[in-house]
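First comes one chain, alone, set out as structure tokens in the form predicted on its own.
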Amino acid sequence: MIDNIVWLRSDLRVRDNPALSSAMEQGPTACVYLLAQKTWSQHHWAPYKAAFLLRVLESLAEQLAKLGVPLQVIDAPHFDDATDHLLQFSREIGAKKLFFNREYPLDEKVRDEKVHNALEKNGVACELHDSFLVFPPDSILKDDGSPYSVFTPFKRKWLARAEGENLRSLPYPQRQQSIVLDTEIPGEILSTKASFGQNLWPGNHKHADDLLETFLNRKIDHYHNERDFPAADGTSKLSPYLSLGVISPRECLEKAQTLQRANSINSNEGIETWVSELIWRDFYTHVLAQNSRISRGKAFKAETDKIEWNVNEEWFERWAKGETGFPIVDAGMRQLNTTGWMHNRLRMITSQFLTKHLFIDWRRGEKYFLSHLVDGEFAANNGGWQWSASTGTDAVPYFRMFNPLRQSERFDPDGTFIREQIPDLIDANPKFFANSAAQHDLVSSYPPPMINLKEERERTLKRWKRFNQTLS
């Protein structure tokens, strides 16, 4: 007899999984995962992410089996199919209660509400938890109860709560008597085999744990200095594992806090900077959950939906392929296209180049990133793009634009990263990367700059000024 079902989604782990822990405390439990390939395709899932998911599910099935918990993987092509499949599964195994951790984008919230209502009506109780963030939406609010739209005060409130609550992640659940169900994980989804990208992004949980431990023990002290340099191995590379819930953000925070307390004599700027990234992750998801218009492809600043963006397919294609003639931009795009990941500093550089210098709609870039990123996650990706485009909450001012040549000088001064990504530039003089227009004849196999930066900057400023005048 199986009493409980845990419906797994973006929480693919056994440690610090509130829904799984609660279910196993209340009786014999089975887990289910629904493959929503049609909806994922509509949500622009990347091949790297699809393959990574299959590898994670294989690893998760092994971990659950050690706890005596079976994992059933079911094809449910659309989110709208979830209710019927979960009802059928509960009837097949005789379960009377469904547990799951909340998800926050609009389509996911609508799906979950339908499942909740339908199962309750059919005699299957539902118990909901939160696991994707350190603090769930609506738990960090202003003193008057309204949500934050600016990061810095949100961060202050978040840090005060984190310190006051002394958070502790949940341990492994106690093993139950083994339950056997057929567990078959497909070798391919979304026309992508499970082996795709496995050398870049291993899907096993031990690898995620090892990444975290290596980062905390060897890198975090220098994180604030090295995180902006793409040639340096200065970041945690945990974002794909956080996006699917392979590792818990609360556990990340707990371990960082433990490390900070062990060195309480001096503050550690590296730890503080990394914790800020966890806070940004919470912040953007809170904003998404509190503003449904964002899930509908709208800007946070509603008035900016009226901006008339450039429509230039040639420019967009050159940006997407990494053929703009600006080496730092092209290196970032080629890293994305060949690895499914892009260094965070480069995400800002490439997105600002598209939205500010080319003045192309941020939604096109947002979609392109989602369709290529192994760590593609809607709230964080959307928040980053709207920040770059000056259309979002706490957005960069419209007149602030990253100059890709200056960014190259600052963050890849000798062109080490650029050379790794663009073989044509392997022998280029470092001066080329900061002034590729003047130096182009020295590297004739690489395309010349597609625009004049100064002219396009001035054109963008004039567009924004005209637009702001229409609002006054």
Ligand SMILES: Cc1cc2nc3c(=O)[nH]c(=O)nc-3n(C[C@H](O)[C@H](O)[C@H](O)COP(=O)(O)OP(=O)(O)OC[C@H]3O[C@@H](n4cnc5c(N)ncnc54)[C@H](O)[C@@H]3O)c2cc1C
Contents of the next structure:
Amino acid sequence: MIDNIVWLRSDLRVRDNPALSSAMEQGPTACVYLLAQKTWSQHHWAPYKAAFLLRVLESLAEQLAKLGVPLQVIDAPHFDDATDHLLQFSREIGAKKLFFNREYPLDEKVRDEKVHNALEKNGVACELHDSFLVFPPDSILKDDGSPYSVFTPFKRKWLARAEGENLRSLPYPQRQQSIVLDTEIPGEILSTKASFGQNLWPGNHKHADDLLETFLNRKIDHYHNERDFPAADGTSKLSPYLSLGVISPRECLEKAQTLQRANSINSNEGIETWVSELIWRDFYTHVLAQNSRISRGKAFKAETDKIEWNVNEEWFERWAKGETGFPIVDAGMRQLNTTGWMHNRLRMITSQFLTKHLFIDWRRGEKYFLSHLVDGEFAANNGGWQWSASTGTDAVPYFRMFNPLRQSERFDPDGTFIREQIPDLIDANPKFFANSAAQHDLVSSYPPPMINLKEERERTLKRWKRFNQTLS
Ligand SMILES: Cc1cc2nc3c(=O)[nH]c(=O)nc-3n(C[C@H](O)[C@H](O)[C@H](O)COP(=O)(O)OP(=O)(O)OC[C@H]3O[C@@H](n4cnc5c(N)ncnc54)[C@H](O)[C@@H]3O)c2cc1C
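Could you give the coordinates for the form predicted together with this ligand, as opposed to the form predicted on its own above?
Below: every chain and molecule of the assembly, starting with the one above.
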């Protein structure tokens, strides 16, 4: 007899999974995962992400089996199919209760509400939990109960809460008497084989644990100094694992806090800076959950939806392929295209180049990133793009534009990272990276700069000024 179903989504783990723990405490449990390939295509899932998911599911099925819990993987191509499949599955196994951890983008919320209503109507109770963030949306609010739209006060409140509460990951669930169902995880979805990218992004849970341990033991102390240098390997690279919930953000925080308490000699700046990034992750998801217009492709600053962006396919293509002639921009785009991941500093540089110097709509870049990133996550991606484009919460002011040549000098001073990504530039000297226009004839196989930075900067400033005048 199976009493409970856990519907797994972006919480693909056994440790610190509130829905799973609660279900197992209440009775014999089975897990289900719905493959929503049609909706994921509409949501621009990247091949790297699709393949990574299949590997994670394999690893999760093994972990669940050790607890005696089966994992049923069902083809349910569209989010609208979820209700029927979950009802049918609950009838097949005779389960009376469905457990799941909330997801916050609009389509997911609408789907979940439909499922919730339909299952309860049909005698299957639903129990909802939160697992994707350290603190769920609406739990960090201003004193007057309204949501934050600026990061710094949000962070202050978040930290006060984290210090006040003794945050503990949930204990490992107790093994149940084994239940076996026919589990079959497909070898391919979205026309992508499960093996695609497996050397770069192993899907097993042990790998995520190892990444976290290595980061905490060896890198976090220098994180504040090294995180901006793409050649340094100074960040955790946990983003794909956090985005599918392979590892828990609460567990990340708990371990960082434990280290902080034990760290009586060294400075805690690295730990504090890293925790700040986990807070950005919470912040952008809160903003998304509280503003449904964002899920509909609208800007956070509603008035900026009236901006008339440049439409220039050739420019967009050159940016996407990493052929702009600005080495640091091209190195970032080539890292994305060949690995499914891009260093945060480069995400900022490439997104600013597209939205500021090329003045192309941030939504085009947002979509391109989602369709290539292994860690593609709506809230963080949208937040990052709107930050760069000056249309979002806490966005950079419109007149602040990263100059890609100065960024290159500061964050890849000897061009180590650029050379790794662009073989044509393997012998170029650092002066080239700081002024590729003047020295272009030195490397003829690499494209010349596609724009005059100064002219495009001026043009963008004028457009913004004109736009702002239309508002007054
Ligand atoms: C234009 C743009 C698009 C982005 N798109 C995504 C995306 O689709 N998915 C994604 O996970 N992150 C995105 N980010 C945020 C950030 O670039 C990545 O989270 C980070 O590079 C992942 O590397 P890491 O795991 O080594 O991060 P670390 O530096 O080790 O940080 C730890 C974790 O904190 C979170 N985090 C770090 N920085 C941010 C941030 N600025 N906003 C929100 N969360 C953050 C991530 O979960 C990350 O794994 C984007 C940033 C920009 C500027």
